[in-house]
Every structure is written in C-alpha cells, then in structure tokens.
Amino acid sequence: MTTTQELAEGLDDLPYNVFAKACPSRGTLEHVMGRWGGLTLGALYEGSLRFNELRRRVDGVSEKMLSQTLHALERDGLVHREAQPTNPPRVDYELTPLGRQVAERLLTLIHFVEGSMDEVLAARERYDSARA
C-alpha cells in the first residue's frame, strides 16, 4: 500500500506539482474541484448539452456562475464550445479527450462519496450530539 509520504514524494518527480504557491496546476485543480467544476464536468461526461440544459442538470447554478465556470474549464482545456450560426444561436458544450480523462476521476470520487453518505451522515449527527 502506497503511504501518503510516499505519494507527496512522488509528485516531486513532476515538472508542475499542485502545492507550490506559484504552480499554474493549483488554478486548474480550482477549476475542476470547485463547487460547479466538478459537477459541471460530471454533467457533460453524459454527452453534450446546450446552455440551459447543462443549468438544468447541475441544479443550483446560477446563469452567471455556470457560464464563469465554463469559460475556466474551457480555458483549461477541458471543455470544448460549439457555437452553431443559426436563429436564434445555438451553442453545445461537450468534453475534449483531456476534460473525459479528468471527469471519469471525478466521478469515481462522486460516486465514493455519494455510496457512502450513509456513514457522512451518521457521523455528522455523532459529531453534532458531541458539541450540542
């Protein structure tokens, strides 16, 4: 089993690493791990979606923080926007190949989290009778 030590250690290896202050990874693990990020990539890993549709999977999101969240993540490259010329216009998001590799890692961890919240859940309520 590998130790956290040991992981940490390995990411020395690496020419970018998350955990220095100047390192551009950490905007994009901001990106990805932010609250609307992650869900928004986990939407679109299902196919494209226009606008509306995507604000309508990810219930929630306001039109302005969905469309901040997506300029980042196409920005970063994770994203792809196709606008269509037509009236009115249409315009489709979807995945590029490197956003699909990193919304499959989030989803695992989705899917983690959401099997285990029987256990979050139960030790919430252990933690707040402790401090009540």
Given for the second form:
There are 2 protein chains.
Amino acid sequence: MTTTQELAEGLDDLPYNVFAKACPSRGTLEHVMGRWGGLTLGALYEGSLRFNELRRRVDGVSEKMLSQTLHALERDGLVHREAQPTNPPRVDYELTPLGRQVAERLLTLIHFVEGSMDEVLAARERYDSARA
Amino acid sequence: MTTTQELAEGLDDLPYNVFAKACPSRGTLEHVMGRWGGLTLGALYEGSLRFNELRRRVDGVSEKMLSQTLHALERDGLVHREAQPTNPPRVDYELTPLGRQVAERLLTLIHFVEGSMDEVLAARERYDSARA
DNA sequence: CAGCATCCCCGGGGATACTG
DNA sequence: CAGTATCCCCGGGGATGCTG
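Next block, the form predicted together with the DNA, ref. the form predicted on its own:
Whole complex next, starting from this chain.
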C-alpha cells in the first residue's frame, strides 16, 4: 500500500511538478486526461485499432478530434502509428511501451470511477435535494 | 430491445461503460480528469485546504474555475466542504473517503507522467525533427 | 477571506465537404 | 478507408467588480 507520505513527497521532489503552471508535464497530462485522450488510450489498451475502429469504440468523438488527439499522443511518444501503403489504405494505431504503462494507470482510474457511479449518483441526489 | 450499445456494455460486464456516449460515468470522469479537477483532487490528497490555499497550490486556476470545479466535485461526493461561521469566514475542503480513493489512483497516474517527462520530451524532439 | 455576478473573448470542437 | 480543409458557433474560462 502506498502511503500518503510517499505520494506527497513525490510531487514535491520530482524535477517535474504538474502543480506548477509552467511545467511541461501539465501539457502531457492534459493530453492524457483530456476529454478524448483518456478514452483513446483506454481503447487502445486492448490491442491495436484502425482509425475508424477507434472512432466507433470511442463513442461520440468526431473525426477531427480523434485525428488531433492521435497526433498529440503520437508526438508525446504514447501511441505508435503504422501505415500500410496498400489500397485502400490501412493504418493501425497501437500503444508504445510507455503509452501502455500510462493506459494501465488510466484504466485503473476509469474502472474505479465506473464502479463508483452508484455512490456518485446517490451523492448527487443528496446534494440536489438538499438545495431544491 | 437490445441495442448495439447494450451489447458493448455487456462485454465489459459493467453496468457503467465510459466508452458509451450517454453513460453518466463519462461526466464524472470529466470532472475527475478535467483540466482543474484532477489537480484539485491531487492537491487535496495531502490534507484539507482552504479556498485560497488551494488556489495557490493549483497554480494558474482562476477563482471562478476553482469554485466551479469544487462544486462539481462536491456534488459528485468526492469533496467535502466544511464552512465555519467565523469572521472572517473559514472554509475547509477535504476529500471524502471515495474522493480519497479516486485521488490515490489519480496521483499514481500523475506521478507516473511526471516521471516520464524526459522520455516524452525526447519523443517530441524525434517527432518534430522527423518532419521539420 | 470566500465567494457570486457580469462581461466578453477566443479557441475547442462539431458539421460538412473534399482528397489520395 | 484515412484522413485534411474550412466554416462557424457556443461555451470554457479569464478579468473585473461587488458582497457578507
């Protein structure tokens, strides 16, 4: 079990600190935790996917945003793009080893939130009815 | 009637599936992983903080956005707000037990990203110079 | 101190059309 | 299929001012 102490110390002692406005880690974290970035990494955890497969899997994402998201993640070294020069074209996206480690931690969070939704929904009802 | 969406959810064996556009878990995940939500939960992991302490800790957040973020997290049952009727007023924010579990997983991700920044920055340089 | 209210701007992001 | 290009709108979010 990770202690409070260890988690807190890590934040202060690392060369990169996401709580600092100008830290480059904040940009990457926004790619990873952004509206579509997180879901994209999560979807790719199960295996490589083609563009439109990915698009169907990440329900609601537009072509433009998926393209943009993939570029950012590829640039950060989290996703690898493999294009086959066939006709029709076939492009596969897969996680890099680093992306895989990020996605793993991301999915831990995602699954926990999914599993907590009943509690969250109950909290909302309490909150709303308390000030109705 | 059985929709494609319901079948997809069935595959995960979870009542909530964040990959489905209409799933309520997506909203909560956006609160948790949003630009300011994640940092706010992370900051509160170390202990309860007052409004302006929090604001200084989450470098760059505006008053309005912090207020908005805290309301959303409080409504979702992740943050508890404790107001003292003193003068001047004192309000403490702290994680609920649920919020604490979320924050723990969040910090694992944040910490990992911070620790990967050298690798990320290197990947960016490779990416950029490859198409300069 | 802890905020809500208001104004306002810019860019996130959707819709559509087009290309290789 | 796998995108890019363009248009355009709405709301995220900053700045400022005010209150208890």
